[in-house]
Structures are given as structure tokens and as C-alpha cells.
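Shown here is one chain on its own, the form predicted on its own, set out as C-alpha cells.
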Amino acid sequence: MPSVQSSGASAGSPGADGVLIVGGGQAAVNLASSLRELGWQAAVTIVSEEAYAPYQRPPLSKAFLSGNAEATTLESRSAERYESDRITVLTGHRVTDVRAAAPGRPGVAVTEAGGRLEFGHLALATGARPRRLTAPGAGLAGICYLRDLGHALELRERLSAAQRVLVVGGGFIGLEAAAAATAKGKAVTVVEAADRLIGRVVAPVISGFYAAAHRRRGVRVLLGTAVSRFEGTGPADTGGTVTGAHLTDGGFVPADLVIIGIGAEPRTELAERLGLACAGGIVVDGFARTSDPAIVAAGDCAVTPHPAAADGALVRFESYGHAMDHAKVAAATLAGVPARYEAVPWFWSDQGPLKLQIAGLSGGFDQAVLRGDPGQERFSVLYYRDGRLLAVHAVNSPRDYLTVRRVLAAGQQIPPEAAADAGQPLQPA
């Protein structure tokens, strides 16, 4: 995948009316392209620590390893519609220090090459890192992240090669890394400390399904236990290769490749130096403005009000469509025509032939409606609070997705009465 522009970082600077987008991910790029739409004039330019053009991340864990797709594929945009559009993506800079802009005083970007970029507007798409295991031994070759496309490309060389690959974190990430390595006929342990599979995200009808489903499918699943330590053919500094991990229940699980899945940490570091507020993330408004209201921030690095959200409660989301829909806030604050971020959040995950999709938030609900039949590998969950349909979570059903989505985002409602009628297609109130 070639990079649109991956030298002269100050040749690239958007100047005292332009607009500078830190992060390369979907949110950038969707800012960018936002913004254009929008009739933006001025400079926008995107500046990525990556070496690689904005790419799509989902394929990552899915359809790039699993080998159905290739780094070619995942490009955002072509080179050519970032040059029809205007937009500056410059590659292989990672901003280091930032200075915010002030009246008669133009913003300024130092990359860690020591390049400048000067802006008039700024805007934060610093995505997140992969978070750490800081077991003994977490050194060693073989134990990998996949957060990005350098990840993927070395996760799937080795994957390659394993037999035996071992999976820490029972998250969407880890069963969909999962799903890929089993469909490749290796033998595949995963390892999730709670006591079910996506605990954080769904009802546990929907954790004991993607438990058995993968054990159907020859996946060994440990629950309630964690890493301890690793074990290796010598020590990590002296080029030591994992052979397997001890674990906190006593166990051993023989390894030759090792998955981390442990979740992501929001990178806040430039917003910090900025002195802006965070709080498990980049505060923003609904409007997607910083405590510094001149500058805004989108994707996963912030968080941010949300009508659907529980009490009130700021939330960060980790998911395509978010990214795309929040840029779009972004953007908009930039351009001058603010617009609240009221999008109905949405998110799908592939684990070989089981698809889950996700629209809204289900957090603080106190009923769980099923629909279907989990040992069909087909089925609903609609969530509620108060009788108050939150969200919904299907199973290799794409028109109950579908439906709740529009219904949420047109403010309707359906029953829990009816929506327990599996043999009636959902339908508004």
C-alpha cells in the first residue's frame, strides 16, 4: 500500500487558515473528506505516524487475516481522490509536540523528524493504542497485538507458521483473530479472565452462544482465568520465542503463536500537552469541541455525551461507524454549521459464518427480549430500560438489525410484548 506523501512533513502544512488533522484512521479521513462536502476552502491535511495511506482497521481482524483480503484493498481513499478533493495526506510523521493556535498567531505541529506544520484550526483523530500485558515474559517473539496494519501484516506471517496459537482476552478482537486461526486449522486456546465472553458489551445469552459456538468449532475456551506468566525458548532479550503461558488458575497452555486482545487505550498525549481535559479519553462536547472549543477531537480517542447513554454518562466508542458518523460532527463544528452528535451507534463483528451486528447502547438496561433461536446460530436480543427499547444485538439476523436501527433513529419504539413474537417481523409501535 504506497503512502500519498511520505516526506517533506513542512512542504504539507495546511498554513494559518487551514485545518490539520492529527491520525490517520477512519475518523481523519472522514473528517477530511466532511469538511470538503461541507465547502471548505482552506488547506486540510492529515498527518499519520503510519507508513502506510488511511486504511479501513475492521478487515483486520477479519477478512485480511483470514487471507480473503489484501493491504491494497483496504485503502480509504485512491492517491487520486485525495488530490481531486484538496486533501494533503502526509505519511510516516508522528507529531510529538503541539502548540495551540491564538489570535493573529498561527498553530504549530513539530513531528519527531523535527518537520513543522503550521494550521489555523486544529483537530484531534489520535485513535488508541492496543493495551499492554505486562505478564513475565511478554517480550518474547510470537506474542502479538493487532491494532493496525503493521500488526496484521506480521500477525498473519505467523500465523502462517503456528500450530498452536493461544488467544488472551475474550473480546471482539480476540474471537474474531480466533475464528480466522481456527478456520486455518490451527489449534486455538483462548483465555478470558471474567466469567464470559464479551461480558463488557453484551447479555450473557449472548456470551454463552459465542462460547459454545466456538467450541463447536474446536476452540478451547478458559474462563475466569489470565496469564500469569509466559514461557519462552530463552529470555525475550536475547531473541527468545514463546512456547506457551502459565496461567493464574494453574494451568499451562502450549503456544507457538500468541494473540493479545486485552482492549484499547485512548492516545491523549497530544491533548494533554494542550492542556486539554481527559477523562479515559478527550473530553468533548455534543459538537465534538475540546475544552479548548477552537479545537475538536472524533473517533476513538474522545469521549463524548450521547443522548442513548446511561445517566448521562460520557461514553468512548470503538467502532467504524463511529468514526465516520463523529468526523462528521467534527467537521461540521469546524465549518461553522454545528451539529449535535445524536447518530444511533452501530457495530458488527465477524467470527467466521457468525455475524453480529449491534445498533444502539444497551447499557443500563433491566430487560433482555430473545428472539430466535441461539442453537440455529440465528437469533435477537432487544434491550430495554422502563419498557424503553435501548438497542439490539443480532445474530446472523440482518433485518432485525436493521429495523431496530431505523426505529431507533426515528425516535420509535417497538413493545417488548411484540418484539418477543419471534414469528412476526419487528415493527414500530
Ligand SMILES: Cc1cc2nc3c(=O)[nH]c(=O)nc-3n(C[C@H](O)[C@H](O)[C@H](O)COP(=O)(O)OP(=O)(O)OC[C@H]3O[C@@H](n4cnc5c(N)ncnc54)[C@H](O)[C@@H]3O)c2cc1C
Contents of the next structure:
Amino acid sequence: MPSVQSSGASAGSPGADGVLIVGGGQAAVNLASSLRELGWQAAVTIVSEEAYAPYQRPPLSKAFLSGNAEATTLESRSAERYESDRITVLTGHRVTDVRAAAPGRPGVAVTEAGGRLEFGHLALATGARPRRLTAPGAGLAGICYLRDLGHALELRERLSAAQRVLVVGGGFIGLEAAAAATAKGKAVTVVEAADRLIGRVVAPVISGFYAAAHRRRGVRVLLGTAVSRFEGTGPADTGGTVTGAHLTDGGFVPADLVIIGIGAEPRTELAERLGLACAGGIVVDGFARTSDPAIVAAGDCAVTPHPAAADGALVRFESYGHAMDHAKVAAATLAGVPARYEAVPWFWSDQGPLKLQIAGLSGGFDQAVLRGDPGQERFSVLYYRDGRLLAVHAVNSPRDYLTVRRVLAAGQQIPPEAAADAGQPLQPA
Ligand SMILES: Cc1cc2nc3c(=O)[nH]c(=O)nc-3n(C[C@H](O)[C@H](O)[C@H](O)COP(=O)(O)OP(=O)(O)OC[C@H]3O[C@@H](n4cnc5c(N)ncnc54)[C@H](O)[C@@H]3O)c2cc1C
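Which structure goes with the form predicted together with the named molecule, now that we have seen the form predicted on its own?
Every chain and every other molecule in the complex is listed next, the one we just looked at coming first.
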């Protein structure tokens, strides 16, 4: 195995003044572009293990799975744009080892194939990987995950042939995939171990709304039960294909395709090799600096303080908006113009015709104010703690979402009693 001790830099090395960004997702692209916007002159190299140039992940469980988008339309930037911004993108190279730069000595990242990338500055944007289900039979063919384009290509092909789809996990990705499969006429069952959908993030009224909305569209939603083992045409190691799943409540769900969406785990392995502090993600400060302040980390791989977090807790965001905003913070730190991470968190999820938009962080709320009628599939919930506005979750209500996002960004307030009157537009007090 090549080591950081061997000599000679590979093509694409950013060199002793340049920055190496490990990762090929939204955070990596935005970090690179932001560096150029901030006037960074030295080389910028993105190194990604994926076979594709950086692309947008959100459509993978939406338009792409439904067959309404193609891989080429997902690209984050054109090749010409990278070239004009002088950003080198190395695809198909997994970084397996890394040594930090020291005074008078460049840092070195070693790739699986033996490449050796020398750098002066290092940014980790390694993202997350899907959490694996360990139930017996989980290795059968037809049991799929959805994190990257490779997964999505396989899943889309299997979906077109499938009749009965089991979605394990009632979080955003599972529900988006369920909506896409239902729209394609498949018989879909969602199994969620908790007693409500998306329970980690939304108030019970929104969980209940999504369970009812998916059921109205023909999805079987099973709550409070989990997969105990999968059944297949034969053992996984002899090429068996899934035929269904036994549940902990004794039930059985027949399925010829299973989509697992039980969360994602931060990719901290390189940070750990570097000896950086990790605790449920790479620990960074409000300026995206890791425990080695010369190294930044951004996006899904990091846990960060944020002014909206309850009790000063470190938060690991998993959203497109965070990947963009946090990357800007990391770039500003590298460029020597540090700016604290304070952007209002935002997120969306499209499940068929239902668009959920989130601004702010609802954690620690003690009051949830409902505006509008969930029965009309158009409503929002505003979250408060001690009477102070924390967040909005808006379903098919973009105006409420935008207003709260602006109000939070401006440090303004909307009193709960004013928010409850859906006949009046939301406005700051
Ligand atoms: C299917 C799906 C749908 C989503 N939908 C939404 C949505 O509707 N709204 C929303 O706000 N968010 C959504 N998200 C979340 C959002 O896409 C992510 O939060 C965001 O993409 C994170 O970006 P990132 O750059 O931090 O990490 P990632 O996108 O995970 O990128 C990390 C990259 O680093 C590469 N990498 C890791 N380690 C190495 C290494 N050692 N060497 C080389 N390369 C490495 C990985 O292969 C990957 O390409 C969705 C995510 C998925 C998977």
C-alpha cells in the first residue's frame, strides 16, 4: 500500500500553496467556488472517490427516481465553469491516508490507486454514508440504499421491474422514494420502527399529516414495527433475491424491491487518521475549523455550533442548504476572512405534490402553532420556545416559509397569537 512517506506528487496536486478538498459533494463544490469568489489565487483541487463530477443529490430520490431527470442534468457545475474558475476535479480517487501540512513541508493525501496529492491547506467535505441495516438477509439482491448516483441508477432500474416495494424507514428519503414508487403504480409499504413518521424532526401534527397523506395515495404505512429478517429466493451469498421481510410484530411484507432509508453516518475516517476530534461527526468551531485549526471541515461530515441550536449543542446538519452555507464559512476561514456560521438553517422535502419547507431549528420547542388546514394539504407549523420563534415547517405554503426565514435572519419575532390566524399573512411584530 502506498504511504505518505513515498515521494513525487501526482497530476492535479494543488501544491504547497494550494488547497485540497477531499469529497465531491455540494460542500466541496461550494467551498471551491467560494474560495475563488473570495479572491483565492492558489490552486484548488477537489478529489472525489465517485466516478462522476460533483452532482446534486436531492433529485436522486425525486425527479431522477421518477424518471424525470437524467444524470447529466444533475451536474453541479459544467466542465467549462471548473476550468474558468481554475478548479481541478479529480474523480474516481478515494483518499485513504493523509498527513497534515507542517511549516516548510506540504501535506500529503494518498489515494487508493497510489496517487500522491501534495497540498498546503486541507478541507474535509467527506459527507455521510447510509446507515446499514444488519437484519439477517440484508445482503440479498434487491435490497437497496440511496445515497449516490450509483445507488440511484441501480434503484431506478430495479424499480421499473418491481411490483411490490418495501421502504424501511419513514424519514425523508424513504418517504420521497415511497412517493416516487407510488407514482409509478407500485404497491408500496413503509415500515417505521418509531410510532410516527419523520419523528426526529417534525411535530406530531406533521407526522400524522404525512402518514394520512401517503395512505390516501395508497401507501401502506406501518408504524412501531421493524424488519426482523428478510426472506429471499436463496441465501444472499449464492445470489438470492429478496422476496419479503418478516417484522418484529409478527407480520410479513412481500416485496421484490426493498429501499432502506434509516439515516446516514458521517464519514470521519480521514479525520480520525489525522487525529482530529470527532463526536458524531468531525468537530468544528463556529468558523468550520477542526481541532487542528489549519484544517477545515464542512457539510454532512461535520458537527458544528450554531446560534439556533438549543443549549449550545453541536449539530450535525444533513441538508443541501447547510452544505452550501457551511462551505462558504470554511472557505472564508481558509481565505483569511473568517465569518461565523450563523445562516438560518433551511431544508425541503418533495413527496409527490407535497412540498415541505423548513427554516430554523425546532429542537427544544415548547409550543407549536398550527396555521391552516392539514386536510387541505396546505398548512404550516411555527415552533416557539419561551414565546420566541424558532422555526417553521411549511407544507405547500412557500410564503409562510419565506417570511419566517427572513424574520429569523433579521432577528425579528412573530408572536404566537398572530401566527395562529391563517387569515392574516405572517409578518414580524
Ligand atoms: C437521496 C437524497 C436526497 C436528498 N434530498 C434532500 C432535500 O430534498 N433537501 C435537502 O436539503 N437535502 C437533501 N439531501 C441531503 C443533501 O443532499 C446533503 O446534505 C448534501 O448533499 C451533503 O453534501 P456534502 O458535500 O456535505 O456531502 P456528500 O454529498 O455526502 O458528499 C461527500 C462526497 O465525498 C466523497 N468522499 C468521502 N470520503 C472520501 C474519500 N476518502 N476520498 C474521496 N472522496 C470521498 C463521497 O463519495 C461524496 O461524493 C438529500 C440527500 C440524499 C442522499
